[in-house]
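First, one chain by itself in structure tokens, the form predicted alone.
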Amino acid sequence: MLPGGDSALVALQGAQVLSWVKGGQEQLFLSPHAAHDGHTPIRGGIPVCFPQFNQRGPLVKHGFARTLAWQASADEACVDGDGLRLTLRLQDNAATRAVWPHAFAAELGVWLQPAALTVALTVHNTGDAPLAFTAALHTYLRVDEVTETTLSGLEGLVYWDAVADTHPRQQGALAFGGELDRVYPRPAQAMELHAGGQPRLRILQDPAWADTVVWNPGPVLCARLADMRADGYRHMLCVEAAAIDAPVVLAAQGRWQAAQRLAHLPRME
């Protein structure tokens, strides 16, 4: 926590941030019903989606990253600036190996400031062989309700429209209320999260993320998670920077990089 009163919260399952609060508000959405077992994927905050992202590969949903123990010590949480990181660790293991055989260490950097919050997903090829994956941060954002929120900064970008299966062009600001599932090459600009017509959120995605998914449940496929509230989908929105239409390749000992930084607006008077 920081004087001012922002905190972060991070599980050790996944590295996934689970809580981030600014001004006393939850910044984050986490689903009531999200599984808390230390093995089923938990649904909400910025679960880390790593070797493979959805089911675009023989892996479980979405990489084995998110349901394993990643590992961090007292000493990796310090003072930065005016904020505090804490950083998280995961190398390959035996079982790993069994579905993905790959020598990889996989960090993810959290940096709490005032009012931002980044995060950094950093991979590392560590053995002789060149490795391929695909990767994601898939934010939840809290919002108080969906039909009454927009996101701007994707106008122009032809997107793979993954509902209907189409690749239309994105004219004027992002609305919502029906199931909602999109992939758009990552915006130059920051995008921003608006609400009630009030400035909520910057985003902004390292070029490393070449892809942008936006995903709403809306209310028919809301209503069939288990570990969601039937009207779980008005409170959330997906916003994610993601490496997925073109596998990142590492060469042997290879390094790669990316960050997703929010920001919190102040409202206009």
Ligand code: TA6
Second form
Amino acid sequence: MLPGGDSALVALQGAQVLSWVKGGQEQLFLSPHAAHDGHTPIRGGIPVCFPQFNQRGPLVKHGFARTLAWQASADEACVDGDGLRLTLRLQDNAATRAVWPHAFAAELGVWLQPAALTVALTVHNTGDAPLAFTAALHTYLRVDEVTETTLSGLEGLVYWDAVADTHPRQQGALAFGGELDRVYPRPAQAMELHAGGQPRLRILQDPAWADTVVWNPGPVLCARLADMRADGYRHMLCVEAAAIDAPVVLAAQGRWQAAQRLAHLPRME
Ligand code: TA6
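Please show me the structure of the same protein in the form predicted together with ligand TA6, now that we have looked at it in the form predicted alone.
Let us now look at the entire complex, which starts with that chain.
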């Protein structure tokens, strides 16, 4: 927690940020029906998808990193500038090598500053052969009402609409209501989330996250998700920093790092 009261809560399972409170208000969505049993994917917060995004490969959906226990030690929490930084680590073990035969060391850095949260994933290929992976920070933003929420910054980009399986060009800001599942190329500028006509969040991602995924299940799919309340889709919007269309290829001993940054925007008078 920062002196001003802003706070973040991170689970060891998946190195998953579960809460970010800014100005007394929760900024992330965490389903009240989310599992907290130490091994089932947790619905909400910032799941780390690694080393596979969704079902684009032979591994479990969104990879094994979100269901494993990461390591955090007290000396890995420190003051950094005007904020606090926490680092969690995951490395290959017999279970990961059984399904993904690579030596790796992953780190998740969580940096809480006044009015901002930055999450960075680092992957180090600690083996002597190249490896390839896809990944995402599957960020669930909390919104009061998704039908009154818009997301700008993706205008003009050609995206994959995973619901319709088409490749249209984005016209104007995104608005929400029904099922929406899209993969955009990363926008050059920051995205902005507006809620009820008011600016809420600026969302930035490093260039190494080459894709941006936007997901909301809408009412029909949400009703089929056992770990969501029926109206849960109204209170969440996933804006994900991702590297999926072109897998990241790391040479032996190579290192990759990319961050997503969420910055609170003041209300307009
Ligand atoms: O990032 C969007 C997505 O891949 C959707 O297709 C949807 O399946 C979502 O992730 C949630 O996946 P999960 O396995 O957490 O239910």
